[in-house]
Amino acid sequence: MTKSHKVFEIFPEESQIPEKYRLNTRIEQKIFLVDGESRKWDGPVQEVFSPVCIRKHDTVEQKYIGSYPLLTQKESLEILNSAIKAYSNGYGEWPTMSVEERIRHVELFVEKMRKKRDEVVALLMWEIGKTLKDSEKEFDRTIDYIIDTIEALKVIDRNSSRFVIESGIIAQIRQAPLGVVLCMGPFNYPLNETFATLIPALITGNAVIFKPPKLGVLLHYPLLEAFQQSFPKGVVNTVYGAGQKVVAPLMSSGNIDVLAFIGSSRVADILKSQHPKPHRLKCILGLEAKNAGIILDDAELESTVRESVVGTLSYNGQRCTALKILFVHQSIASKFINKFCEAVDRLNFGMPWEDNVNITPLPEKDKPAYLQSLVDDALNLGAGIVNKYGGSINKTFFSPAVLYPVTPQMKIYSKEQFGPVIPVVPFEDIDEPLSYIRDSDYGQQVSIFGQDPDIIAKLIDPLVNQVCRVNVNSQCQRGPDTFPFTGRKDSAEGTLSVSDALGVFSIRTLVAAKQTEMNKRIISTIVRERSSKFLSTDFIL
């Protein structure tokens, strides 16, 4: 069977799926987590279909894998009240708990979470089409992120355990929680990026409501019991359903103190506008990006092609950090295109559980049609699909398409494709890609490929004022998680890394007193008798 023909035979019959990867039990979720209990739901549900299709006789249909609750405004406000009660204006058990005690709760959750690895990995594959290898990596990376967050918080708390004496004032400065946090993660990393906000929000003492992304809901189901058993009542709550019905009431109540959202700037703007007290709402946002790769005339082609293929097509290009447009110097454009297309066409496509698979079906219902519209627009304006197997569609599958030469008149030049379509732009003057980045609405990252230190240095200096990460001879990426992850312009608000996230979900607060004998006696007594959890010199090992 030729590779081009395989696109139209890509989906298996049920009997062809290896037994250990079959999803034999549908996940009919009938509960949501509120006020420390798994409350039963008897109302309408949202059916969930996998991007994986199943062949049966002459038909090919997406596999039905389960359903989840479609809550209403009533349940949404009950969930909000649960979080408000748990936080209790900072008087609640969780926000007044010592850092060491909160860490123990999170460690208990990690212990329980580890036992659900196989279930979550399977649902990552079936629900969003992520490969087995990448699904396992996402789960393991999330565990590592939680552990690293715990260790980072210990360091912060150790540094805060001492008193500062300045200008006759005794003070102790620590991190304090902000209130009720609404966490909303993205479908492409529904576990990792949701937890990248949820865990630091929790461990710093906030009460949390989290809404899983529209795609990637069921994979959180195996973890609900772990949340319920690991944290005090009302500290962790889940909400499901249409945003207008369940999220709008939360925001318009004015009782959400922090919005942690990873998605589109359009939705972020709507959410922020719904809050009646915007100056009291703190936002941590991860939004769109149109990261560019700049390939200079002296770029080492083998490594550049390798990084560019991974950068553009890892998880089908469905990453905010993906390389979404490539600028290639005219003098090497032909050589680069040939090598790049050969590498793209060598990628394996198939089902998520298959060995060495690279390209899988797309979970978003209308994504193939959207990608096709971008390709058609580029073709009509003079570009071509220059790789052999590009642009073939079969139901939820879209074969990667390399478009060349792309010009500013084409939609793909400026629109974020978030999928396996790669625009390649030839340039002669370096100001062309620099102007693109300068004029872009987005400012997350850029990749530079070349060998001349002087030229690269001259590019770095202006680019660090346009984006928040400049990658030299490597793809754009988030990790390692200890590095700052943010963006300029419409790409982000707030910084997420292990330590930065702890800072954005809390506020530096201090207890201070003039250095009098009476105040020294009071503070010494409080510390010695451990009567305050905030004012303390306890050292976490």
Second form
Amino acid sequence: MTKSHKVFEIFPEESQIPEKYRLNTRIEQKIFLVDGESRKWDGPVQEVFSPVCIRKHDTVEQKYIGSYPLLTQKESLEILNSAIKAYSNGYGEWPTMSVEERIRHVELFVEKMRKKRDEVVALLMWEIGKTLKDSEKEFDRTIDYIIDTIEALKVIDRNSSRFVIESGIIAQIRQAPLGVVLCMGPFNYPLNETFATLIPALITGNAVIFKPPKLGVLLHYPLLEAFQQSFPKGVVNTVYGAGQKVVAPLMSSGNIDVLAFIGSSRVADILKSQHPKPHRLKCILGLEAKNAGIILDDAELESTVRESVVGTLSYNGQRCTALKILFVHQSIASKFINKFCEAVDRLNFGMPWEDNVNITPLPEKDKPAYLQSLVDDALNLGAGIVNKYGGSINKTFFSPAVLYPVTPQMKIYSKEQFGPVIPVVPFEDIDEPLSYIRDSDYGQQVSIFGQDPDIIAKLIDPLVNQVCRVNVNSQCQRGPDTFPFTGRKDSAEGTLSVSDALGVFSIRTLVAAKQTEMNKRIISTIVRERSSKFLSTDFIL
Ligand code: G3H
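Switch over from the form predicted alone to the form predicted together with glyceraldehyde-3-phosphate, please.
To see the whole picture, the full complex is given below, headed by that same chain.
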């Protein structure tokens, strides 16, 4: 079958789906977690359709895979009260628990989570169309993230398990929790990016309300029991529904202490503005990006093409870190375009479970039409689709389109596409891509492709002041998760990495006393009798 033909016959009949990847039972979620219980819900629900369509006779339709609760303001406020009660202004069982005990709860959760791997991976494929390989990677990466977080917290705790004596003052300095944290993750990494804030928020002693992204809810369902069984009452709560109905009441109550949100800056701004006490709200935000790849005239073509393909098209380009615009030096533009298009056209289109599949259907309902509008706009303004199979649409599927030559007048030049459309801009003067980055609203990462150390060095120095990661002959990416992940301008607020995250969900707090005999006696007694969890020299082994 030719590739262009494949687009039109991409969706399988039910009987063509391998038995082991069929979703035999629909997930009709009728519960939410509140106050330590799995509360029944018999109100309205949101139906969930997979980006994967099923062919039946002459029709092709998105597969119905289940539903989840559409809660109202009433439940949302009950959930908030559950978290407030669990935290109890810092007096609660969870925030006053020792770090070692909290770690044990998280370890118990990981043990239970591991057993749900197959279910979660299957739902990642069906709910957001991520390939089997990437879905497995997302699950395993999340487990590793939790384990690394535990290890990082142990190191912090060990370093804090001693007293400091300075200028006649004895002190013990530790991390203390902040309160009630609202965690909201994105659809493209619904598990990993939600847990990248949820787990550090939890393990540092906060009470958490977590709202899964609109696309990517059901995959959390198999884990709800593990949450319920692993943590004290009210420490983990879940909320589902329309943002205006369930998130606005949380924010406007003024009782959310930390907002951890990965999504658009538009929504982040709305959420922040709903909070009546902005200076009390701490925000950890991962927002839009339009990372550029700069391909210099001496770039080594083979590796540049390889990194550009994975950089632009992993998970169909639906990564905040994706390369979303390529600037290529005029002198090698045609060579690069030929090789790049050949590589893009070699990618396999198909269903998430297929072997070696690269490009899969898109979960966002209006995405193919939006991408089409960006392509049409570029074509009207003089660009062409330069790869063979670019821009064909079949329902939720959009085949990757390479647009060339792209100019500043085109929408794709500045709009974040978050999908498989790749704008390529030829340049003569290096100031063209540099001023693009300087003038951009975003400032997450950049990739430079070239071989001359002097030229690369001269680009690194200004670029590190524009973005937060400069990748040399490598695609943009978040990982490894121990590296700091952040952005400037409208791309982020706060820094996440395994250890940074522990810092952002807690605050350095100390107990201090003048070094008098009386104080020495009091502190020694507390430590000896282990009557405080904070003031303690216990060392986690
Ligand atoms: O969508 C943004 C993700 O944090 C990107 O992570 O670079 O590891 O794919 P990644």
